[in-house]
Each structure stands twice: as structure tokens, then as C-alpha cells.
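Below sits a lone chain in C-alpha cells, taken as the form predicted alone.
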Amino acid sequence: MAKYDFLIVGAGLYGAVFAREALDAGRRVLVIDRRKHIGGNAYTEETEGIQVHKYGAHIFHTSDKKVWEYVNRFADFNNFILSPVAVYKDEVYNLPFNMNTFSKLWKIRTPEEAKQIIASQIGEAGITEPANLEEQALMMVGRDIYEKLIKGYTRKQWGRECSELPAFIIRRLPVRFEYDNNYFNDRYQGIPIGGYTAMIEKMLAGAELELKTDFLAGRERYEALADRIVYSGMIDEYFGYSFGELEYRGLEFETSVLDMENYQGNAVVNYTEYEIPYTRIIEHKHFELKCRGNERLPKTVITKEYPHSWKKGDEPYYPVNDEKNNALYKRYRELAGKEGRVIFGGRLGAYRYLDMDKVIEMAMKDCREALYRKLLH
């Protein structure tokens, strides 16, 4: 008899949902991760007093409402909402394009002031089927907005000049004729109070959790442990890189505390000039600031966002879903399917990005259907 009848491998939110949806369900449940925390990239710790999002600006966003029902089982969610600028030589411009960034780039005011605007350049650029993001970009918006606030930014993101990258990746960019900065369109946003680690933890409670502990460094104990692993790492790394590493974007943190109570006035920042190296800065404050009432904390901590070509053991972060990839991808996913025990989840494991509503829509579905399949045996 296995000890547990599900192995998790990663405490991330993609592990933590289904662990604490086969703990409901009354399974045995062992956690493991390599890291010295729980929570994945979505992991917060308090400095100064402040909740800092370790590895990159998380703000949970969903239209689902069950979703949203879901994760106030483990948080109350302040009212946070996502309004990010961005500079282009030390112009200040709003994002998502609005009319608010259509009036300071062209001192109009009206929605079909900036709509002619936008069509003519679009005109001028006479591109019908955009074979990459550059030619996506100028069909979408046109030169100046593609200019000052695509290009640089989309360089130093994916390290590839625009006209080499796919034209998906820039398909979805909100594009609104109205005077709002609010970036998703969901009903529902927020980040937990108390961050990300709390409202995980909470997740996992009765779950048995080993950190610091690498599954394919002990992987034949671990196996045999459980009756099914759920396996949430790199995909590529689990069958030991037999057909080619997929590729990802890495990212650098460099974080400071600052003997000030204010240092940008936002939660996020980006920069948009492709000579300026960091891509973004984080203010963490910020995410928390409106539901701390009058509260007034002394110092800030900013984190300044470095993307870099990724290489094997280094994090990996952005999936480069080109072509060549999703090929590689697709010849994992057909070995991954003769792996009867194994479940594969979450962002690495499906080599996607994932907004976290999707991971765990991804983690109940993949639950329920392991519990089926144990139930017909």
C-alpha cells in the first residue's frame, strides 16, 4: 500500500488547489518543492511592514465568479486594481492605450479624434496580415504608440527585435476609446490580504509538506510513495531534457528599501526605451496602501524587473510559445501521456502562460478527473 495516494510536486498555486481539493475529498496528500517556501513565483514576504511580491507583481483577476468564490475560502481580498503607467523619456503615459494616453500623446480629446488618428497611421502602414508582433502592433495602433510604447519595452521583454517574434503575443493588449486606466476588464480583482503566502498556506493545511526537497533528485523513493504523482516542474526537465530544452525568458529581481514613504506614486511602472535595462519598477506598497486606512509606513521597497536569455538552472518564467517550441512542447506532451501515474500542470507543466484563475480552474478540473478515474478503479 503507497503512504499517500497523491505525491504533489510543487507548492505552488497550481499544487496547493489540488492538494486541498484531494485533502476535501479525503485523500492522503505529500507536498514537496525544491524551494525553501511555498507559493511558486506567487510567494509574499512582509519587509518593513510591507508584503512584497517576491517574484513579480501578482493581481488575481477573474470574470468567474466560482473562482472568485473559491479563493475567499482562504482570503479577504482588498479592492486593489490594476492601473499601470509607463515613461518614455520622462514622458508619463497611462496604460492600457486610452484615451487618457490618446490625449497626451496627440493633445486630443474625443474618441473619434483619436480613432482618425489611429486609422490613418494604420492606413500608412498598409499592413493586412501581420506575419509578427511589429506588423500586429502597427495594424493594432499604429507608429506612435508602437513607437514610444511597444517596441523598446517588447525588446528588452523578449530579448528578439519585434519583427522576429510572434504576432499572438500582442493580440490581446487592451485598446479602449474611453477614459479608463483600469488594465483588466474582469469583475473581479484584488490581491489577499496579508499576501499570496498566507492564503497558500491556508490551502495546504493538512497536507504533508517537504521543502527544500527535489523530486527528480530522489525520484524512485518518491514514486513509490504514492499511487499518482502530480507534477507541476518543467515538463522537458521531468524526461531529462530527452528531446531539447524548451526555451523561456528569465527574469532578475533587484530590490531596495527606501528611507521614504512614496517613491513612484503607483504599484507599477514601466519603462518603455529599450536603453533603460529594467523593464518595469514595483512599488509594493502600493498593492495594499488604499486598505490600510490612515495607516503611514515610514519606508517603501521597489523592485526593478531585469528580463535575460534563460538557461538550464537558472528560474524559468515567460514560455517562448513560437513555432519551434510549441512543436517541442507537443512531442513532451505525447510522452507525458503514456505516463499513466503522472499528472502535468500548472504553467510549466503545460508550457503556457496562465493567469492564476486559469491555474486553478486547470488544478480543480485535473482533480476531479483523477478522483473519477480512482473511483472507476
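Having seen the form predicted alone, the form predicted in complex with uridine-5'-diphosphate (UDP):
This part shows the chain on its own.
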């Protein structure tokens, strides 16, 4: 009999939720991660009294009451609502695209006026079935907004032209004919008070944990330790890149501590011109402002986010879900289906951009199925 029921590779949100569910069902769990900390890309670390999102900003949002209640077991959430602003050539616009954006851009006031302008710009573009991100964006908001707030930003973010990107990337942005700057349409939203690391640590309570541990480097030994393996790393790496490499977009974070209380007055400011090399600046204390009153802290921490092309060995951030990569992923998925006792999950296992609530749902479902399967055997 193996020492553990589950060996979970990856102590990010997927691995932590899977571990929690398995532990609560009385299973023996070992969680390993090659990084020196838990939390995956949601990892936060305190600097100058501020929780810093070390691998990019994470804002929790969901419309699923069960998921919301679930995360609230492990943390208290504040009332943060993401309302980014976009800077284009020293002009400031509200995001997502809403009446505040339209009125500033076109000096108009009513939804009717905004709809008319957008409709006439869509008419000029003459698109009916959007075949790529450019056409999708033009159909959603017209040419002015596309040129000022989408084109340069997207090209920087993805390293290719909007006309060469899949349309679905931009569809996750709401377009509203209301004066409402909430970036998300979900019913519940917030940031865990005290940071994501503390929340994920609570999820992992009771699990055995080994950090700085590379599964692939000690594969045989780890495989022998458990009945089943839950793998949340890169699926192509697991299979030794046998069909070739999946592509990701890389990110570099440049973080500085500034000797001032308030640098930009908002958690997220996007820079939409192509010529500015970073896509956005995060000012971490604003994620916490509303619950901690920490605007009075004398210092602030900011992070500039630079997208770059990815090569093997870099941290994988955004999967590049074009046709070529999706087809390659499908082949790996078929291989994965044949690995009877390995469960592949999370953002890297699914090779898909996933919001945190979707990661939680996936982990809960995968664990439920694994436990049920065990019962059947």
C-alpha cells in the first residue's frame, strides 16, 4: 500500500483545493512544489505592510454562491471592486468600456448617443462575423476605442497583431451602456484580507508539504509514494515535450518601493500605447485600502508589468490559445487520458486562461470524481 492516497504536484490554488477536499474526506495527502513558497501565481508577500501580488494582480470574483462561501471559509474578503483606468497619450479613460469611457471620449451623455456612434463605426468597418480579435473589438466598441484603448495594449500583451489573435480574448471584457466602472459582472468580488498566501495556507492545513521539490527530477521516487497523482504543472513538460512545446506569453514584473503615500490613486492603471513598454502599473496598497485604511502608510509598492516572448525555462503565464497550440494541446490531452492514475488540472493542466473561481470548481469536481472512482474499485 502506498504511503499517500494523493501526491499533489503544485501548491497553487488548484492543488490546495484538491488537497483540502481529499483531506476532508480522510485521505492522506502529500503536496509538493518546485517553488520555495505555496500559492502558485496567486502568491502574495508582505512588503512595507502591504500585500504584494508577486506574480500579477489577482482579484477574486464569482457568481457562484457555493464557491464564494467556500473561499470565505479560509479568509475574510474585503469589498474591493476592480475599476482600472487606461492612460492613452496622457488622457485618462475608465475601464471596462462604459458610459464614463464613452462620455469622455465623445463628449456625450446618454446611452442612446453612445450606441449611435458605435453603430455607425461598426457599419463603417462592415463586419458581421468576427474572425479575429480586431474584428471582434471593432464590433464591440467601434474604431475610436479600438485604436486608443485596445490595439496597442493587445499587441504589447500578446506580441502579435490583433488581426492574428483569437476573438475570445477580448470577449471577457464587458461593454456597458451604464455609468459603471466595475470590471466584472459577477455577483461576488473582493480580495482576501491578509493576502492569498494566508488563505491558501489555511486550505493546506493538515497536508504534508514539501517545497523546492521538483517532481520531474525525482519522478520514480514520487510516483511510488502515492496511489494517485494530481499534476498541475505544464502538461507538455510532464510528457517530456514529446509532441513539441506549447506556447505561452511570458511576463516580467518590475517592483519598486516608493517613498510616497499614493503613486497613482488606483490599484490598476493600464498604458494602452504600444510605445510604452509595460502594459500596466499595479499599486498594491489600493487592493487593500478599503479595509485597512493603509493609505496612511508612508510608502507604497508598485509593479510594472512587461510582457515578453516565452522560452522553455521561463515562468509560463498566459497560454497562447491559437489553433496550432490548441491542436497540440489536444494531442497531449489524449496522452493524459491514457495515464490512468494521473489527474491533470489547473491553468497549466487545462492550457487555458482560468479565473480563480473556475480553478476552484475544477479542483472540487476532479477530487469528487477521484474519490468516487476509488469507491467503485
